[in-house]
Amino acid sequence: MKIPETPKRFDLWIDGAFTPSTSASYMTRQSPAHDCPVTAIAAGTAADVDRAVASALQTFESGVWANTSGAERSAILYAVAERLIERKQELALLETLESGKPLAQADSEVEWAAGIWKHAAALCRHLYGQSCNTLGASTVSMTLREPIGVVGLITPWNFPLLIASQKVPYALAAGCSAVIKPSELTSATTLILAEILKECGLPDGVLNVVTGYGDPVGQALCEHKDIEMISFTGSTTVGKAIAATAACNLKKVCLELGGKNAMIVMDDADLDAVVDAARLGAFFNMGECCNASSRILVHEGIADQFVERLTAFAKELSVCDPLDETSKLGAIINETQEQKILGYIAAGQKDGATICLGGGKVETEKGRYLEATILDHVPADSATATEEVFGPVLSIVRIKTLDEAISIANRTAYGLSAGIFTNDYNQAMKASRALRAGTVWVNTWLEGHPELSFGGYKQSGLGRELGSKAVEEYTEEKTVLFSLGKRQPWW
């Protein structure tokens, strides 16, 4: 895999074709790993959003997609899954160049994305209403699930193709038309996804892609009168702003936001399993992951042994050029994020935490790389232990009891995921019921399947993605009542 000599240029995708933005300008994306331009992405405008929404609305109202059968939709979505695999190398390389993540990881993510499209393809044929036959001899009713309309999808930079694949296929499976705005930092694979959908038979205008900055593109999507729903993945701060904007015209919102996920390690846990899971959970995707195990609440009886083993294991991680097949940690997305991460490390030290590993930059000729960092003796209520760092920083908090661990785990504004490692069935059940999080792992971490719903409690979001009811998020439920025989007079 090689760095391109010239950046690959992309226009907007509107009405089934690449289309220049009305701004006539492009955003050049520098590789965070190589400090060179890799893509040039059209800088969209509010006028471009209007064009894209108009195209989506026309196709929705025409019924060209909304009135197709589940079988027809399923065939197209399944074909997309197969096409993603065929173009896996191209997609993975673009993700690596724009995001800085290891190429081997990006390669796997394309496969995960394809699996999600297959799941959505199956759900196309399993979207049901209900009937009610207990309303008396003269009345029978049913409910219908209908596509909500034109939806706006806004995706982040950390898993561009994967998170687009948690939204787009389910919206399409429901029969919606859509406009998607990917992050301005990682737009390329979403644009290729749109091209693949056309190749696989999706009618023009059903999916449109408007690239650009949050202001104006994201703002225009959230405010647009013809958008019936916004599905957003990103920070809690931005999610709150989107919810406030959507309230002005009562759009439905589905929000997958931040997390500060606690991994509880009890003194009877299998240390080999925990150390491996902790390393994955904390440092996968450079910690730029909403489900990261960024804080570990470890029982004081095994804490010293655990920290020693985890530190030794984490030292083996290769932090280097993401195009290197040995790379486990690639580059940090941009300088702003790098400084934020370093700020949390400094704050942790100021609060009394001890650096067991890392703590600074990896000196390289090009790119932004941070060391895998482990902080021990982190105060449970410190910023480093309660706020989302979104970097390769693991905070270790020592606990005495499971009750204490559950209390600390729940004492944040977030509730995305959590987990416990223990060989005690009673402790595992107690924690899984008491932890206020949308996903609770027992003796594992970061394990996920399209069949399982995903979303958060509290300020980690609203609604759910994936799972058997994912398509229902993009529908309205309609009640239809039939009166049988002669109608009884009102008076």
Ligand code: NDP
Contents of the next structure:
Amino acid sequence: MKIPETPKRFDLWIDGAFTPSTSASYMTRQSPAHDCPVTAIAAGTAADVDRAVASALQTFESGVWANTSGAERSAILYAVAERLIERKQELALLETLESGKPLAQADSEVEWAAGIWKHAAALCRHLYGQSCNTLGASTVSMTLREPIGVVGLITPWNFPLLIASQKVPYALAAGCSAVIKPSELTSATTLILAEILKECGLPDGVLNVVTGYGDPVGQALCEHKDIEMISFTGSTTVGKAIAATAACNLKKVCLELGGKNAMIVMDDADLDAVVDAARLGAFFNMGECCNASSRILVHEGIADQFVERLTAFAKELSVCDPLDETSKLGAIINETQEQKILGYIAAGQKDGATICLGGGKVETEKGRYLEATILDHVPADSATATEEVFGPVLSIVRIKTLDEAISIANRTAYGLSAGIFTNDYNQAMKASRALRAGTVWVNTWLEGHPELSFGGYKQSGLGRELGSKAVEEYTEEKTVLFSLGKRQPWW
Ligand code: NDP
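Can you return the structure of this protein in the form predicted in complex with the ligand rather than the form predicted on its own?
Below, the chain from earlier opens the complete complex, with every other chain and molecule after it.
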């Protein structure tokens, strides 16, 4: 795989074609792994958002997409899944160059995304309302599921194609038109996705991509009076700001936000399974993962043994150029993030934690790499153990009982995911019920399927993606009531 000699240039995607921004300027993305420009992305403006929303609204009102049958939509979504696989190498390379993630991982994320498109394709044909036939002889009622209208989709940099694929196909399955704004750091694959949708038969204007910064582009989407819903994935701080802005015309808001996910390890757990899951959970995507197992609450009876084994196992992870096929941890997305991560490591040490592994930068000629880091004896309520680090840093907190572990796990503002490793089904069930999180894993971690809903409790979000109701999120429910026979007078 080669790095392109000149950065690949992308314009906005509006009304089914690449079109320059009114700003006439481009944002150059440097590969965080190679320190060279890899893409030049149009810097969109509020005026571009207006153009894109107008195109989406026009197509929505024309019914060119909203009035198609589920079968027609399904065929297009399924074709997209196949085309994603055909263009897998190109997509994976762009994701790696813009984000720094290992190429082999980016490759499997394209496959995962294609699977989601197939799931959405199936749901197109299973969007049902209800009927009510118990209202008396002269009344019958039904509900209709209708597309909510034009939706605004805003995505982060850590899984660009994957997260776009958790939104776009379900919005389209519902019959909505959409405008999507990817992160300014990782926009390329979302633009290619739009091109693929056209190739597969999506009418022009149904999906538009406006690239650019959160302010003005994301902000303009949230303020726009013709947008009925915002689906956002990103940080809790920005999520709160978006919810406040979107209240301007009472848009529906679906938020997938940050997490500080606790993996509980009891003293009867299968240690082979735990160290493998903990390593994956903490270091997958360099820990830049909303579902990272960034804190492990381990029973004191096995803690020493667990830490020793996990440290030895994590040492084997190769931190290097993400284009190298041995790479398991690639580059960190940008300097701000790198400094934030190093700050949390320093704060952890100041609070009394000890470093078992890593703790600093990996010195390389090019790029920005951090060591896989394990901190032990982290105080349960310290910043490192309760705030989202979003980097390859694992905090180990030692616990005495399951009740204590559950209490610590629930003592953060977040509630995205959590999990327990134990061979005692009573403990597993107790934790599954008591953990305040949208996903609870038992004897596994980071396992997801498009069939299963995903979302957060508390400040990890609002609403759910994926699962059997993913399309319903993008619909309104209308009640239709039929009065039968001769009308009974008012009095
Ligand atoms: P941010 O919240 O910084 O940004 C997310 C998106 O919002 C970007 O496209 C950004 O634009 C845009 N944005 C920024 N400001 C505004 C605004 N005022 N109005 C509208 N849009 C705006 O998140 P990151 O990109 O840094 O991603 C990391 C975060 O995402 C982490 O907290 C992580 O936990 C969370 N996340 C959650 C997931 C989940 O499913 N729960 C999954 C993946 C990540 P730009 O940055 O281009 O300026």
